[in-house]
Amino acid sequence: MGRQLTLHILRYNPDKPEVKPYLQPFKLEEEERMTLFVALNKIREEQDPTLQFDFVCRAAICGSCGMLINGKPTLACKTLTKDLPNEITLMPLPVFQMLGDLSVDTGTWFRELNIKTEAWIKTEKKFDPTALEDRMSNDEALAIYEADRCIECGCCIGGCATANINPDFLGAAGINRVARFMVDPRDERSEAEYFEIVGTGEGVFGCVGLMACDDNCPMEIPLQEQLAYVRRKMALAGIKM
């Protein structure tokens, strides 16, 4: 027989502002290899079908189930209950628009982020469907892959002090996205053009350096290194300008 777990889950419906947010306790028996994703589904299926939370892949690929688990931003599908105490508090990620209970709208935020950072390759070359693909070195490909591992779960944003204060801050996800195109040899933007995107207080110079993003990234992307790389590039670009 497994442990008796108590999950204290924030309940709130933005469509009913007259009902203030509150923590609702749910009890269930722990099963072998149980994740919080499984626990939440059992609660919704067996105790309260109105409970709102997000999931798609259940394999730490989609990033949908990001939430605060005992105060730490992380993925429910990647968190085993055996690694947690008997009492577990679950709250939605801050910064993002709340949809209800543990569900937040990360999609709109990241779509606007990609527009702000102009997250596409810019080149003057005309597309030739008959041409061979552009060649790049293994190191260049690996650098792009490292940044592209971001699943846009929002955990780095939810744990970021600056993002919680400044809604226009790009956050680690945005700076990592810019770094991805900076190392891409196919992108022809100048440092001055990148400076316009990320060389501001809302970009790389807005970071206060607490590095909660690096600590909380479930994909273990070296966000601290990405931030340092972009900051160095933008500092030099600023001097030249």
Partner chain sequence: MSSYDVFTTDVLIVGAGLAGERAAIEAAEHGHSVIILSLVPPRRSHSTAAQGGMQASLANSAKGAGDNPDVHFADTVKGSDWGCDQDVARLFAETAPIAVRQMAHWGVPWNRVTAGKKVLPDGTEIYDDPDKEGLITARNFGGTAKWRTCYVSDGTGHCLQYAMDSVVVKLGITVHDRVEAISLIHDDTRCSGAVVRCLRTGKLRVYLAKSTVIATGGYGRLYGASTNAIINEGSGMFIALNTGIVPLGNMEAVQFHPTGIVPTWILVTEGARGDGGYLLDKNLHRFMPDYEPAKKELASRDVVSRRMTQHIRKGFGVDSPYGAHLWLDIRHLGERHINTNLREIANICRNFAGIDPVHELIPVRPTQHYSMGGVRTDINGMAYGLEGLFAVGEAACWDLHGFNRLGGNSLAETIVAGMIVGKQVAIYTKDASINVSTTLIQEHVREQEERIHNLLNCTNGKENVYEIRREMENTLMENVGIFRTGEALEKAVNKLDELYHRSLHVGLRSNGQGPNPELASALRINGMVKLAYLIAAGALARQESRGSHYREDFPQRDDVNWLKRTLAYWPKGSDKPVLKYEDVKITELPPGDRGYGEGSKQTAGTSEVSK
Contents of the next structure:
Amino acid sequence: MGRQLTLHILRYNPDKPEVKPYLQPFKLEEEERMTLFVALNKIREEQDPTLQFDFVCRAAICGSCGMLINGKPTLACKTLTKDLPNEITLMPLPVFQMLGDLSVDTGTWFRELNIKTEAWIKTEKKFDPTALEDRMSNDEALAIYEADRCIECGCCIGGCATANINPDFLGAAGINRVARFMVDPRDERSEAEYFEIVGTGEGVFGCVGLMACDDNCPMEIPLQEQLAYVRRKMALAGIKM
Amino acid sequence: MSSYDVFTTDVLIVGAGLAGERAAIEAAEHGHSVIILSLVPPRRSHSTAAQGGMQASLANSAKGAGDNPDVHFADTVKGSDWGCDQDVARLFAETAPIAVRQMAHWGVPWNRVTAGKKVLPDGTEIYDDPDKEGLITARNFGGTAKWRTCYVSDGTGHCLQYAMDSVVVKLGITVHDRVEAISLIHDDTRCSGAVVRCLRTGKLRVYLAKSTVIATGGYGRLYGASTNAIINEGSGMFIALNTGIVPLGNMEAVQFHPTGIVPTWILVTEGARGDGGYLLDKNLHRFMPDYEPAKKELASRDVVSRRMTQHIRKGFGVDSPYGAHLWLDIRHLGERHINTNLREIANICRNFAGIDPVHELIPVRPTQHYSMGGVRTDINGMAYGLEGLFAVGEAACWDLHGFNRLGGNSLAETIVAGMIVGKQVAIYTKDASINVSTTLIQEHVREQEERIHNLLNCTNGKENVYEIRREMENTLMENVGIFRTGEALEKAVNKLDELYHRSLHVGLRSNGQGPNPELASALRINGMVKLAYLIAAGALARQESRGSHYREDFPQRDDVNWLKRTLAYWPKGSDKPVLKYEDVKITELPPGDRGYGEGSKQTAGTSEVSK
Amino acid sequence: MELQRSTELQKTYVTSSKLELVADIIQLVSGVSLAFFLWTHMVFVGSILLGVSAFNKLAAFMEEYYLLPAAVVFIIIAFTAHVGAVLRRIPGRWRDQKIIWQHAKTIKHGDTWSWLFQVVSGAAILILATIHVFVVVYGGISADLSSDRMHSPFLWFYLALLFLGEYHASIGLYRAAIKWGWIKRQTAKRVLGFATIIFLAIGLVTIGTLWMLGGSL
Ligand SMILES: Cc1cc2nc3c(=O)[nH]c(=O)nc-3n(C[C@H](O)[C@H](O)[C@H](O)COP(=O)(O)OP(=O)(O)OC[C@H]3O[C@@H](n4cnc5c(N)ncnc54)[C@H](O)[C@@H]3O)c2cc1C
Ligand code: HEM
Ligand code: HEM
Ligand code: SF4
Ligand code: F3S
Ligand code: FES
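In place of the form predicted on its own, output the structure of the form predicted together with its partner chain.
Starting with the chain above, the whole complex follows.
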């Protein structure tokens, strides 16, 4: 016999705004190696087929399932119930638009972020299908990958109080995304151009160093270092300008 | 008649994985208006889960020297067990290097060649040429003569998808996420778009287009144990099948990956073996060299999966509550290598199995992984049967993979086919027009509204969608797995026949209002059971063994009778599929020995040979 | 001509967008110098531990060389700059206040709480330290005066100021260090935790000594 778990899940239906969000308890018997992915699907299939939540890869790769698990913003699919107490509270990530219950619209938020930060390689070069690729050192490639690993799960955004009060704040994911292009030799943007994107109150100078991002990133991207890197670089750029 | 939103575009792409987005970019660059539909935000598509890499014969790495499209072509044809179309394989192998370089241009941080001497885990020394320093490197993958798989540590699919989507964002291509195409609008000759359900509101919409592209990925989730994302339910394939006119090709060709982690079935990439990982049995004996002395752990996937199952059957498996399994050992690769090059794997082991692969063995068993079958198209990506309908990526049977896909060839396919098919879509769309009557649209919408109405009100019955689904999964797992027999397949077909009929009587438990997830599942279940039926029926009919399709009662490949492709139809009004066949296209390489596997003369696998 | 105008325009645009950077640097410089001021000041006041005469000599020395008014001027400038720069950070609107406290309660995250206490302690210091500076400047500084002030209900005032000031300075330095990436978070925590303990100890012993002096004199 496994433990008896009680999951208190935030219920909310945007179609019925008159019903305020509330926590609904569900009881469930724990199984060996049970993850919240398994637990939530069991609840949906056996207890309440209307329960909304998002999973895609169930392997901590796609970034769909960020939520507050006993307050901590993290991925539900990689959270084992054995690491949690008997009482578990699940809430949707703050900041993002609520779509229902545990489901939030991270997709739209991140698309807007990518438009705002012009998160693509900016270059005047045209692709030549007959030429060899441009060379790059393997260390450079690894440095880009380190930042490129972000899965847009939104845990760093949902956990950041600054992002919660300022909807325009790029957040750690946004600043890290810009850092990814800064270290990329293929991107031809000048420091001044980068300054306009992140040298602002919505960018790196809006970050007050709460470090919830650094503590909660499920990909363990070194966000503190990335934020500091961009802050120093932008300060220098700003002073030179 | 209720109201619904109508969207009109030149090109409608259903699916925002690598294949869909690449095709969308091509069409948009040719000046067409494009809308991409997706169940999830594009960057959550299953393509991001691919870790290992993408094949292209760049020949930059030491062990890739001498590689070229000819070698890649031959590997692909052998891998497919001569089931592919060779003109497609040729086009593919020639284009793959361009695709990899273009992705580099778009920002993919491919790992690069570092010059100098290196010692491989097995002791061999290799020397990377200083001339190649900084060019895109490659790793070893199963079934290839050269090291050809380009990679980004172990986040290849992720980086490819992010770079691809960054171009989609840059070009301002419209993406509607959290929507699901539930049927194609057509008049039996032309496809004019799709009826789509919005997963935010539950409302129906109509999308009208000059050309429609299905890029919805695989159907892994028909199986209970699959490495696939849970959205891989084959919906694109069955909406094509539901037209009654479009056939699906080779649905019985299902790939099992040798190393799914027990019991979550999350994939441990082939890179783990490519980088030198071993498979061990319960006595911690490395058994693969006994079966496959040449390629060992790196024979093609179908072969390794079967060898593993065979070895488990001989009693060498490790017992566990989740059934017998084997071990994957990467400890000897060292902490540094594991925590950098195989970091994602290390994390998966730690998070989902509580195992530290630096010090511990990983429990693995072959797991459903890839669908070679799909919407049958010609070399231009045009679906058989309906004009204006295209398919690309894992959802398609273009037919590059035949009966077995090589690792690294499907990421390459999504992008290469995306380029080629996208261009053909652009050409087709230039001369096409949207020509569809309001009555036809309303007819299609009404049909879907009626289905929803019936499910909500339990008009046809109260069958539980989750129960049917579980029974379907179990049927495929038990009877249509790695080793197949006529008897088991017959059982499966009978069971699926029953499930098909029951799926017509599903009724909801909940009220089904708004973006109700139970309704979404209920709308899919009938189509999913149909796909499962095609797999079982196709496998039962095919009385030979080829690639991943292995019949114990017909263990030999039979080129005389079966050198052909299954085309499965589900005619309107029928309660059974109809199977037809067509010849595979052989342009260069006549059927021969693969060089590995049970049928090969070069391996000592079967007991007769080992004598 | 045309070109020059447009670059000029761009310059004003760019300069105005540099405001946040400027504010951030003012905040950093003022914060860090206030922290060092506080610590130096703790050591100075701690001279009472070496005896009454040492304390008095130091006070006289400071008077003589105009170091006291210099310190007062510095404090006024640094405070104004710091408060000015930091004000933009303090959630002003009621709605924001509600969100931020709710947020901290929900996510139960140490560094988020410490920031909120930083804001609160900063606001408290603003009042307490202003009073304190007035009192010492107008009341004068000597072992007698100081210990008398201490041996009174003012004791509680000093204890509060000590703890709030130390907390605010240490957390402030920690935050500045990690935001600019000078040291690793764990190292920063350890170093500053150590410094805090040392200065709290000095402060407490000083307060205790002054208090006892105040009783005995
Ligand atoms: C774990 C794993 C690892 C892999 N590793 C490798 C590897 O290393 N190398 C390699 O070459 N291959 C690998 N593969 C295979 C490869 O990743 C896939 O075959 C490939 O990514 C499929 O891409 P796709 O674009 O066809 O489909 P997907 O990426 O699956 O995209 C499908 C898209 O269609 C959308 N969609 C689906 N149905 C609908 C609908 N009804 N309406 C609207 N939208 C819909 C989805 O939202 C999604 O955007 C791996 C596969 C798995 C499972
Ligand atoms: C002895 C006096 C003070 C010292 C030593 C001090 C020190 C510091 C330091 C070092 C920082 C970090 C700066 C940075 O992160 O860039 C800081 C931040 C801060 N200070 Fe002070 N400060 C003092 C007085 C005050 C006062 C009077 C207030 C009142 C309003 C205040 C409010 C704040 C706030 C809100 C922050 C946080 C700003 C942010 O994180 O962005 N401080 N302080
Ligand atoms: C020009 C400015 C300042 C002067 C001249 C000054 C001087 C003094 C003096 C003389 C004392 C001894 C007690 C007394 O005489 O009342 C004292 C104590 C103290 N002061 Fe200040 N001070 C100044 C600013 C500050 C500021 C800005 C703080 C801020 C936080 C502060 C915090 C304290 C504390 C906590 C004590 C208690 C003694 C201790 O713990 O060491 N002072 N100060
Ligand atoms: S930076 Fe980390 S926490 Fe933030 S979105 Fe990316 S992966 Fe998630
Ligand atoms: S939590 Fe927020 S304030 Fe900065 S350090 Fe992280 S982005
Ligand atoms: S479901 Fe993909 S990250 Fe959790």
